[in-house]
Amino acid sequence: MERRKLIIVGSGIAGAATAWSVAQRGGQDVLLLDGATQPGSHSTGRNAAILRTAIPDAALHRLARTSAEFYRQPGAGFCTMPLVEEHGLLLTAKAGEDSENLERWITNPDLACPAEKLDFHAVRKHHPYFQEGEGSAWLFANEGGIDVHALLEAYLHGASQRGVEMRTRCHVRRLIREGDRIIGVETAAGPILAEQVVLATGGWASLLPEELQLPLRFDARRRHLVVTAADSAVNPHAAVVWNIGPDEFYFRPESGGLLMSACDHVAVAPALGEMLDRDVLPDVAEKALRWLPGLADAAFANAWAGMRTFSEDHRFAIGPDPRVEGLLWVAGLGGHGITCSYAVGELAADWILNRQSAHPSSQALHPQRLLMNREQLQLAQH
């Protein structure tokens, strides 16, 4: 029966940047699976590829920001091009609450970033086809884009490098149970025994552990992606721009013309995360003649849906399982598994070969807070 020290399961940006960051440590014996046929064949490579660090959770903020230190410097030999491209990020609000909080947000001192406050009228600089109006804008001007295929393969070939060895098409049906203890997982092919094995596996996270009554609950929710025909006046350069609030909005330059989202934030089951939901369509046209009116005659060239995975509190779980041993999480980024991997990466390592990690955020992540939420949620019902 084979025997490995290390399973992860999943090749996605979680499990790639997990496996990346143990076998750079030194990490022994380490085996990456995936069904599908192509790594990051799901979420990551549905992402809408944005840099952005500015994320109001400061356990969050904290992994944001160190990931983008690393992806503008990640030493000779990770990566032959450049990952990140700093045209700008522009978080925007309405004049107003929606405003007010965004300032109250980015001049925080525990999510402060290097921010330039402007208004609307200066959007328009970037984006001739922006509404007018009022209301404010924060300028990142070192953020913007990040190559999410570039970013991936790096992390799966450094770790190739390092001995991981992958296999797709290799469906894990369930993980095998001793005692106390998870000691591998059964495949299409057979049992393979570990040490250690780690579900990094998006919207299923939560999949095999329920067979065996281990549950976490981690919820899919299904985003639309849309880009419009090329168009001569989009400067493909320009920044990114976001607007925060209830009337959530994100577009950038993409293929000529301009991609963006409605944010819309549907729960789905896993399998159907993906599936393009063309009634969705006409909200995003709405919200993009809302926000973009110089756009009224631009027909939408392509669209596609991605899954965004959230725990119960919308923070990450990262770490080992407090009810058996051998088995940990690398679950839950809920749209910033990408901003975040290399962060998340390291955590996750630290749990793998030390058994604890001093991160300053790796409490507020460790999976044992989401079940102490469910238990403190029975008790209050009671």
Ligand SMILES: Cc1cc2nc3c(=O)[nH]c(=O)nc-3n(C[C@H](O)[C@H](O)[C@H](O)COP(=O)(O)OP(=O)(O)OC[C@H]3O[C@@H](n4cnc5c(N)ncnc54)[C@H](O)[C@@H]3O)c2cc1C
The other form holds:
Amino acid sequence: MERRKLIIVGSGIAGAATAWSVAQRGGQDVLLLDGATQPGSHSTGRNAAILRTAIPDAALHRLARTSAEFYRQPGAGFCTMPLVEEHGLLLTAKAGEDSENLERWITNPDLACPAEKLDFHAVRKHHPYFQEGEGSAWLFANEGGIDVHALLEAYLHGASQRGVEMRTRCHVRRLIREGDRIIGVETAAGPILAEQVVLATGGWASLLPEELQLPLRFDARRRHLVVTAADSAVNPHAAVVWNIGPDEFYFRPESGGLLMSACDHVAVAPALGEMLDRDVLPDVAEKALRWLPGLADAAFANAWAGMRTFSEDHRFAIGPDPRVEGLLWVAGLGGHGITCSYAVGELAADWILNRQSAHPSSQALHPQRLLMNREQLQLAQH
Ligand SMILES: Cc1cc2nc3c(=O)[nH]c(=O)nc-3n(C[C@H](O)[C@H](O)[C@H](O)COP(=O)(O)OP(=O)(O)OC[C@H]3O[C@@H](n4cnc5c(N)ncnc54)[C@H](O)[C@@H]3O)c2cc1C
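Given the form predicted alone above, produce the structure of the same protein in the form predicted in complex with the ligand.
So here's everything in the complex, that chain up top.
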């Protein structure tokens, strides 16, 4: 029977970053499995590709910041092209309470990198079709887009060069349990035993452990993205704009047009998480019309949906399952999985290789995270 030291289930950004970090530190005999035909074909290949480190949770902000520093200077041999498109990220808010909340958030160094305060109208320098309302705007000059494909490829290539074996079209049907230990996985091609199994299964994170009565609640939320047809008014190097508050809406240049989201977040079963709901498109169009009145005639060119998956407290679930030996989680990356992937992989590798975490970002995260995992588990078991 096939035996491995470590099996990572899921080759999205979470599994790929984990495989790379483990291999980078000399971890041996690692098998990365994915049921899809291509790595990264689920949330990792269906997101908005925005690098935004301002996150209103200090622990997640630290992970984002550490990761962004790595993407800007990943070191020789990681990737041949720049990973960050530093066209700028503008966080905006309407005048009044939203604007005051945004200012409190952005000026708190624990929650955001330094940013330049601008007038709301400054957005029109980047996007002349933007509305003329009143509000505030904060520019994060060296954030913006992230090349998700290049980042994923760099993790996978680096992992493979250091001996990680990858198998696609290899769906894991169930976890194999022996007493209080997970000892491997069952695939269509037969069982594979392992000392440790990591679940990096994105929107499907709850499914495999549920069968073994090891539930951990994750909430998969569907979000739609829409891309408009190419338009000469759109500067392809303009900043990403993200309006915060109840009227949340973001957009960035894409393929000559704009990629935009009305920030919908409907709870879904994972099987439906990537299904395009055409009833949502009129809401996107209505919001787009309000925010971008100068592009009122733009046609939709493309639209799709993907899952943002959250733990109950919206923090990432990274670390060992306290109920059984040999099972670890790298899940619940919500809407920040691409931005934070480097630090996520580092934290996961700490747990896999050292059975603890020494990463600077983990000091605040880990003790709380495990505690929260246990609380979640207790809740789930009741
Ligand atoms: C619309 C949208 C916009 C977003 N925008 C951004 C953004 O701008 N910036 C940002 O940082 N983040 C963004 N995100 C969030 C980001 O995409 C996710 O946090 C991240 O991709 C999650 O990665 P993952 O590896 O956990 O999941 P996934 O990429 O979904 O990977 C999970 C993998 O596990 C595999 N799998 C599952 N079950 C099994 C099984 N039983 N056997 C074998 N394989 C299995 C799947 O095939 C899949 O490949 C966005 C998400 C969405 C949906």
